[in-house]
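The data below hold one chain only, encoded as structure tokens and taken in the form predicted on its own.
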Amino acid sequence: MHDLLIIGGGINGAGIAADAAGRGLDVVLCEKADLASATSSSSTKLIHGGLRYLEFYEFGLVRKSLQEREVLTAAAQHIIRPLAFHIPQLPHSRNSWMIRAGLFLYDNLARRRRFASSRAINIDPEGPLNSAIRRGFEYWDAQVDDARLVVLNALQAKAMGASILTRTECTAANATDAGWRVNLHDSLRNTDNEIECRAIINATGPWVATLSELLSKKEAQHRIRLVKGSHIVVPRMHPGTQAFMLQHHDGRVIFVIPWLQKFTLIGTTEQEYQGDLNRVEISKEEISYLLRIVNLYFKKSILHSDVVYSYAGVRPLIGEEGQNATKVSRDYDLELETKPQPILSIYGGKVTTYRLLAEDALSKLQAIFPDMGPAWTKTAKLPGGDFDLPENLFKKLASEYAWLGPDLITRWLNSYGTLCFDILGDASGSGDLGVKFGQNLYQKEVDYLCRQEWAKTVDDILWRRSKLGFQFSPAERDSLSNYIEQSLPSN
């Protein structure tokens, strides 16, 4: 018998089995698509405070979350890097003083050891900005990599000891006199498993009340709001490395950010949703509500021809009926129920957080495992993240790995950290990585997604793994499509 099930492949659920196992439970991870195939990778892509959630007292969430921002850039420097904002003023934005006393309390409400101070600053007249925009603020946040996140957690977990499935949803889950007794079906084979458990967790994020309630047999403790965000890319809108965050009349901020090189990611919204949770879109009117704001700051306006990719994810916030969804918590709630067995339900919740949240489930757990060992993930580091400095990790690889190329080098690393000698073993040469299926992905890394990172399908490493997707033609889309099918049938 397992001792945990946890339902769910997002962050949440990958933390939390990364810390279960860390700790000596015999767990078990199962996700019915892949790995952040849902909200988790659907982010602004930020490992950030919340800089907004002062203005509705959520002290204690920034707080934590900035204390947070330090644990998880010491733990994964390779996905996850500090990064400029710069807050425009217009005659509508939130009054001077009002940003500064922000500011103030988001420099100190937590120790900060990797990022600077916040300040005024002057809009250079010539920059990509409306020349009516003189003066503004700096801050600083960090950029993450949110699936790489994922899947360095469930990578982390399955090194603890954690089975980790994919591709194998939870069809039915029966109390026995010990536990539970749950079948699991496996998408890709068409086979049914039969497996026992002592206890579940629930992080089906949009899906948790659904499930929550097929589990206990009563209704759930949240009526939780689905709110959907929004995000398009653009093509690179400015040369420099800071982001940017718009204050628009509504009261809502959008971020503007650099993102892969050559495009600019700008989001998010913010709209209830009521639709298919599996077939999540931005709609015509989000787009148009994102391109009016960012061509009220910016010189070069951008039209909706000029978006090559968007997407969209629903968070499951907790909120009061009626409420404004630009003011509802963005923190989490986790309810255990004992009867008719173990069930913890996790409700809410950020990016951010996730670490924090995980050991807060296992305090939940721990009359149920009073076994089970201490706290520990927050001195750890992330599979790939064992390094001091990105320059000298990029130093070593130039100098054993020369062959590869500056390009090449650099998404390496921004990936898989020191796991870049994993993939590489003992090749001394372009042609030990086998064959080549556009924009520098070589069979050799394909090879590594799909046997150690839970890769399946085309768009799990065009997407979710590399973010090649933007780069790929169709026809070599095609060619790495079939070479996992045929190539690889067992992965």
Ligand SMILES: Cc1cc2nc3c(=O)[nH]c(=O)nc-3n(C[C@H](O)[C@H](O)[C@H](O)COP(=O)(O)OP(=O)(O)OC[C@H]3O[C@@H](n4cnc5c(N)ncnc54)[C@H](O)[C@@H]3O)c2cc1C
Second form
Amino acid sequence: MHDLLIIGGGINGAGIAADAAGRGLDVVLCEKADLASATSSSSTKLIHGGLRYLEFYEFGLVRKSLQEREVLTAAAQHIIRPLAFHIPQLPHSRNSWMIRAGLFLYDNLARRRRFASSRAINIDPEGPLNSAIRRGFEYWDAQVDDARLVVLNALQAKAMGASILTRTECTAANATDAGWRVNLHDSLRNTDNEIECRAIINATGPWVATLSELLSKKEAQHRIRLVKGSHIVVPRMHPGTQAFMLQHHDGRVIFVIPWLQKFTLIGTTEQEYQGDLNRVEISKEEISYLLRIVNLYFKKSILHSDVVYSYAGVRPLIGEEGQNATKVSRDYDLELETKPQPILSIYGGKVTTYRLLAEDALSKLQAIFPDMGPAWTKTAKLPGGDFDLPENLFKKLASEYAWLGPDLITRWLNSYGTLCFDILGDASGSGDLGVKFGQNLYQKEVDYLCRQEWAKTVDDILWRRSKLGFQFSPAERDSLSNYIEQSLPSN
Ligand SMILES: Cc1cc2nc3c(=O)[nH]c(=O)nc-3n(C[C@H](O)[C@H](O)[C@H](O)COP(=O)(O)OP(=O)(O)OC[C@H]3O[C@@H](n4cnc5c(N)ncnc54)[C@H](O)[C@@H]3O)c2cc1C
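Which structure goes with the form predicted together with the ligand, now that we have seen the form predicted on its own?
So here's everything in the complex, that chain up top.
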């Protein structure tokens, strides 16, 4: 009998799996699709305190998020990096005094080690913004590769003994005298397996209420509102490294963020959602909404035809229908039911607070697992994050593997950190990297991703483990797909 079955391989499920396994629990995590295939790869990709939550007096949430910003940036410098944000001021914007007060709080609610202070700035009329904009503010947050954060937590969980089962859906659970007997459906092999566990964690994000009803056979206790948020990606809009926070006429804010050297990520929208959770897509109206605000602030207009990619995700928000979704708290809530057997459901949350959420979840289970170890993740590095400075790691890789070239070293450093050394092993020249599938994706990396990081399809590799999807032609995709199917049939 396992101790804990965690259902859902988004950031919350993977984070709890790592924490629980590190405390000595026998953990199984099942994910019906790929790790991070839902909300956790569809975020704005920020590890942030949430400046705008201050308007709704969410001081507690902002403070703990700011504290986590420091903790996570230290744990995973390869995938989480500080990023400057400029807030340009237009006549419809919030009062400057209000922004100053907000930024003062943002700077001082938690101790800062890696993030500079905010300041008022003059906006260069020669820059990318509409030349009528002369003043603004600068503050700092961090950018994260959200999907890789999930995979790193799953790797950490695996290293501590957890079993991570992807393409495995929990389809039923029945209480026994000792815990739960659960049916897991493996969609790749089309098989069903039963496992037994002492307790269940429902970490299925937007599916939380549906699964809760399936498992406990009664209506979920919390009222959940599903709210869709969408992003567009356009060719890089400005050469600078800073992001922008734009204030929309409706009081919402839109982020314009440099992404992957050649692109700009713009989001997000907010719409009540009743559609299929497995097929969440941006609408034309949402694209227009995002373009409208960008075109108000930027000199160079962008059109629907400039959008090279888009994605959408759904937040499960706790709250009453009718309340403005922008004002609903982004904090999480945990609900433990002990009868007929223990099941803990996770409601809401942010990528930024996943580690704290995991600690809180395990505290709730303390009485069920009295012998489990203490909290440990606050000072632990995530896999690949055990280095001092990215520039020093770059130098080390460049001196030991000069033949990789700066582009590949940079991409690998930003994805794998020190895991690069595991991937490369005793490779001593580019011939040892094997077949090249396109861009700088070689067999060596693909083999590693399939064997160690649960990659099973082209999209797992091109969109979640890397972002090479932007640069792959249909023919290159096919060749990668054939390789995965033929060479690694049982991965
Ligand atoms: C548009 C948008 C922007 C955001 N931006 C940010 C941001 O910049 N910073 C931030 O901190 N937070 C952000 N968030 C919030 C953050 O993305 C979410 O809080 C977080 O990703 C939720 O993770 P999760 O693990 O709870 O859910 P998910 O990532 O959705 O994971 C749930 C998983 O459960 C699986 N599942 C469902 N049912 C079953 C089953 N029966 N069996 C097995 N598996 C199952 C699903 O396939 C899914 O992978 C944003 C959210 C949205 C929507």
